[in-house]
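Quick heads-up: it's one chain on its own, the form predicted alone, in structure tokens.
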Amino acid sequence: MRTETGPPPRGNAPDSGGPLPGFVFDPSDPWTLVFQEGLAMSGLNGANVYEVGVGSGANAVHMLEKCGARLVSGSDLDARLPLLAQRVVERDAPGLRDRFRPVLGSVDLIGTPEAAAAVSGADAVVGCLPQVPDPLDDRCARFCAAFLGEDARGGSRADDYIAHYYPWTRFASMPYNAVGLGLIEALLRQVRSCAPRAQAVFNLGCRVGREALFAVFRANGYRPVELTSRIVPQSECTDIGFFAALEEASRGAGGERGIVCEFYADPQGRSPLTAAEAKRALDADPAAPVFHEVCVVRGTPAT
């Protein structure tokens, strides 16, 4: 992601301690253009803001200028991204930079003690997170495997490979780890502990269907809402075959259908694929057009 004004010079941020992933230039990620649709029909204006995936600062920029942030916090899993957020904002909000906090260092969700104390104080945890789980991953590797007849443990990790994937096995004891929501809902958790009258403003692909979306929040303690939604072409950096097995484990007994997930054939929306026959086109053709829903969802304590 980066700003429209253009990205930061290429190569290290301060402190980085390498190059940065080229994934954070992408000036025109459809993922990011409905975040912030979103972000911006979500009441923050004088809010007090945690973002969990502060990326490029991108989204800091638009919530404190457009949003009207008082304040927006940041953190990443990626310990170059907050600093690189940073000067993003000192560039780009020049006048607004005394209002963005970064939270230094690799932050996995909220799980330090200086982003939970960031996140105590906040009226708003937005994030855009990955809901996929890492295909080369043991479990995930076995549950393809088992119902796909395919292992891809063979492939490898690109560098930006954490915006795409979550570990699997390691959110196992999360009920909605099963349909690819275990990150998710381990955030909404840490939420609701740090900061239980916060509200949770997410982006989130629609591929289990929005009633998969919505039960995630509701059984987290969550009134949620959808705000916007646009539909996205599938990234080629994503494998789908997770979706695929899914849909093959949920068949009954006697061959009857259970979780079907939502792909497209075209960018209205009018032609609907399961995840299989997605799988299967972009297999034979990884430029195949496949695409998906992307929905932003606010989700306010329930009590």
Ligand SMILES: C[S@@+](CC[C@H](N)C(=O)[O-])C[C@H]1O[C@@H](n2cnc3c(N)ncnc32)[C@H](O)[C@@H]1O
The other form holds:
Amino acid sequence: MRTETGPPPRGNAPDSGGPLPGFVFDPSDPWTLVFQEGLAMSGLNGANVYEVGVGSGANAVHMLEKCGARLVSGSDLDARLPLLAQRVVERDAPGLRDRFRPVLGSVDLIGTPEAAAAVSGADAVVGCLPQVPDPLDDRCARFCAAFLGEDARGGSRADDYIAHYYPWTRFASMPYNAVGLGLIEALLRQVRSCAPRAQAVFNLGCRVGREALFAVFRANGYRPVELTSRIVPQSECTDIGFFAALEEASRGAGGERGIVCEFYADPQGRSPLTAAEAKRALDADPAAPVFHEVCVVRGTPAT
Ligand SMILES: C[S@@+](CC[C@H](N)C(=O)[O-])C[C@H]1O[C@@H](n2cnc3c(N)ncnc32)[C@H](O)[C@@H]1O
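Next block: the form predicted together with the ligand, after the form predicted alone:
Every chain and every other molecule in the complex is listed next, the one we just looked at coming first.
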């Protein structure tokens, strides 16, 4: 497992003007830029929006200021973040502060009565949630060990660990957990049951291929449309061993097509790399040029 190299550069903290704390997903990360581009194309003008994994609050500001959202609510698994998001909205969009409603406390997906109530009134539920199983999760560690001969359990957790990884074992009952989309699938199911008419707009890495992304929406009753996409550098903070193990595990007998993950050696996406090749390059040099695509997918309820 590659170890963390320390927190990436941050935007400004709301109070001090200094760097944001290390537990926040970097709001200037290319993932956020693609997501915000997609949010601007999601028809949120006048909408009541709920963000799962509200992070720094940068998207809340964006949706209120640039997308014309009427109301933005949001929660996060990390209880510190809705409070931080509230302060960021107060600082960056003071005139719109009354239109941001943080759901306080630690909220796993939309799993509290307050979160579920807010989601039930939402026109859109948006999120950029982890799509990589936690390498320190027992099941994931055993999977990687079985197919790569590596055990990551000696690795450490950076401050923003839960922004990058999700606990694989807990989502084992979700069919798309097999390709790292268990948390996304669980969220789609919860949203569908709580707000059957709301659209779901998610920021998704294309490392397991677009077909899998569209398939998880369809399998859960949504019609997916890709709004935008961009090739971004593979984050140094995220271990991609899971994807290499997935390729290895799917290498089948009998000529079937195994899973080949989608990485690139260049920012234009002209030189494809398998996950195994990408991992080898990053293991040799964490600054090696390894890229993948990120896209924003909007799912509209199929019925
Ligand atoms: C990749 S960061 C994205 C942050 C922000 N939405 C953005 O796009 O800049 C993922 C966020 O999801 C949160 N998160 C992770 N697992 C979660 C879960 N099960 N339920 C709710 N939030 C979660 C993390 O704490 C983190 O703030």
